[in-house]
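Consider the single chain below, provided in structure tokens and representing the form predicted on its own.
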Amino acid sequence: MCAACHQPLEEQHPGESFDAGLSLEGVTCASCHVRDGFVLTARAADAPAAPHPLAHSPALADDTVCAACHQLTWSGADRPLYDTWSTWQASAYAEAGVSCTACHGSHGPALDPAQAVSVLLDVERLEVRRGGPPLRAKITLQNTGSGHAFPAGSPFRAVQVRLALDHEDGVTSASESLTLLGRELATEAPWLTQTDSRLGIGETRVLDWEGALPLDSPSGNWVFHVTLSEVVSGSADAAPFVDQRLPLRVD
């Protein structure tokens, strides 16, 4: 199942045509563009100028070609394991003719996930007293820039929303709250969906938070800190792609 998308060429699999070097390359240009000795193109006008045999393939311009690797149904599962294409297909984006390549391009890298979600902070005040009453906030998340569920792709990929009071030393924190946007699957086939907390297209979700500083908290500069980070199989994969800080006056 994995090799169908990650090693799609015959030469990448054991057999008479096996190429050890090519097997390590994963998805190459040839995966989509070479068939029967011809290089395929979605633009018919390219053919006369090409220095090699070229064939026009209208299918390359059809968004269903994306579904070959971005839509995957496991036999017996209650939902597709990869549903990026189907969530787009059922959206207003598809209805309006906004294709996958309109946002992602034909060969471009994945977009910055920060472009997919808007984050609005509503904090009741910008001061907090050590040992005093808690600070309350509302954090509004909205999927404003993605033509499919957010986060999309692998069911083992999620986004962690962290809310906390952080000290300037970068180590001390208080009232940390963690929320995951993603899916939880059963641990055995057919990988039934246990929960799905992703943001649908245009969906808004409000997180209520409150935090306080213990009386023995250090003095100095504190911030109300909001981050969104990608998580793969339960581990943070990279630095936060959203990092918002509100400086606080601390008494």
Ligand code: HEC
Given for the second form:
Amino acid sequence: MCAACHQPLEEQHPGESFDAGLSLEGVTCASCHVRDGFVLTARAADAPAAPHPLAHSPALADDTVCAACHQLTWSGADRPLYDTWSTWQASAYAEAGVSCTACHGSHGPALDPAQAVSVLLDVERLEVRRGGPPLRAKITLQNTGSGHAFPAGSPFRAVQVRLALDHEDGVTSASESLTLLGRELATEAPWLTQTDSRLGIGETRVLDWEGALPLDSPSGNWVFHVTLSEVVSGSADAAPFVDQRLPLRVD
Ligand code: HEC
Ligand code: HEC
Ligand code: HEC
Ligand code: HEC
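Could the form predicted in complex with the named molecule be given as well, to go with the form predicted on its own?
Time for the whole complex; same chain goes first.
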């Protein structure tokens, strides 16, 4: 089942045509570009200098080739495990002709997740009195750059949003999790979706925060600090890909 997407070619499996090297390559050129002895192209198949037979592939030209692997469900599931294709297809991006490859390129590297999300900090005031009334803030997240839900792809990926108040001494810091954008699945088949807090295309999420500095905290310059970092299941938080700060003056 896994091999259908991760090693899609017949030559990648034990049998007459087995090729051990090709097998290790996973999703390789031929996965998308070779069928029945023809090299598939998105262009007209009329390049006389090509040293191999060519065939025009409408699926390469309009990106339907991506759907074969970036959409996955099974019987009994309530929602697809991978829904990158279907969310894009139902979106205004698809309608406007902004295809997968328009953003990703046909062979591009993974995009920077910072490109997917806009973060706006709205802090009520930049001056705080120790032991005084709480400081209120709104942190607004919007999916402004991704052609599907954010974070995309497998349910093992999530994005941690944290808020910290850091003192200039570099030692004193109060940090808390604001939210986790991602999915939680049941641990048994058919892996029903328990929660889904990803940001849909264009979706805005406003997080309200309120906090106070106790009387015994140090005065001076503090920083109101919001970060977003990727969490892949089983791994520790990675370095933040969004890191925004506002200076606070504390009396
Ligand atoms: C995941 C699918 C996929 C894989 C894997 C892939 N390609 Fe492509 N490739 C595409 C798509 C889609 C296009 C067409 C993009 C466009 O022009 O809109 C393309 C375009 C091309 C083109 C330009 C000619 C054309 O058909 O438009 C060449 C040359 C090419 N690929 C070579 C390669 C080589 C060499 C590899 C392996 C190193 C590779 N590709 C791997 C999907 C793939
Ligand atoms: C044959 C199955 C298959 C097809 C077809 C396919 N992909 Fe993928 N794609 C994968 C797999 C599997 C991965 C996970 C990483 C890997 O194995 O390279 C992946 C990873 C990716 C990533 C993440 C890249 C990274 O480095 O982490 C992007 C972006 C992507 N694919 C876009 C596309 C687009 C756009 C198309 C259509 C042009 C496409 N894929 C077609 C199977 C496929
Ligand atoms: C409007 C631009 C845009 C379009 C259209 C788009 N993407 Fe993306 N995609 C992004 C951005 C930005 C990210 C980075 C955010 C993230 O990692 O979740 C991303 C992330 C991804 C990832 C996760 C990469 C990883 O590191 O695991 C995959 C897979 C992917 N896209 C596949 C697709 C496919 C397939 C399509 C078409 C159905 C598509 N994308 C259409 C912008 C786009
Ligand atoms: C329908 C196609 C498909 C099938 C079937 C499939 N995968 Fe994947 N897999 C993908 C794609 C596409 C990605 C890239 C994740 C993304 O979208 O960011 C991926 C990513 C992964 C990753 C990297 C996880 C991550 O979040 O980066 C692992 C590990 C993996 N697959 C294992 C498996 C195993 C094990 C199976 C069989 C139980 C399997 N896959 C079946 C398409 C598939």
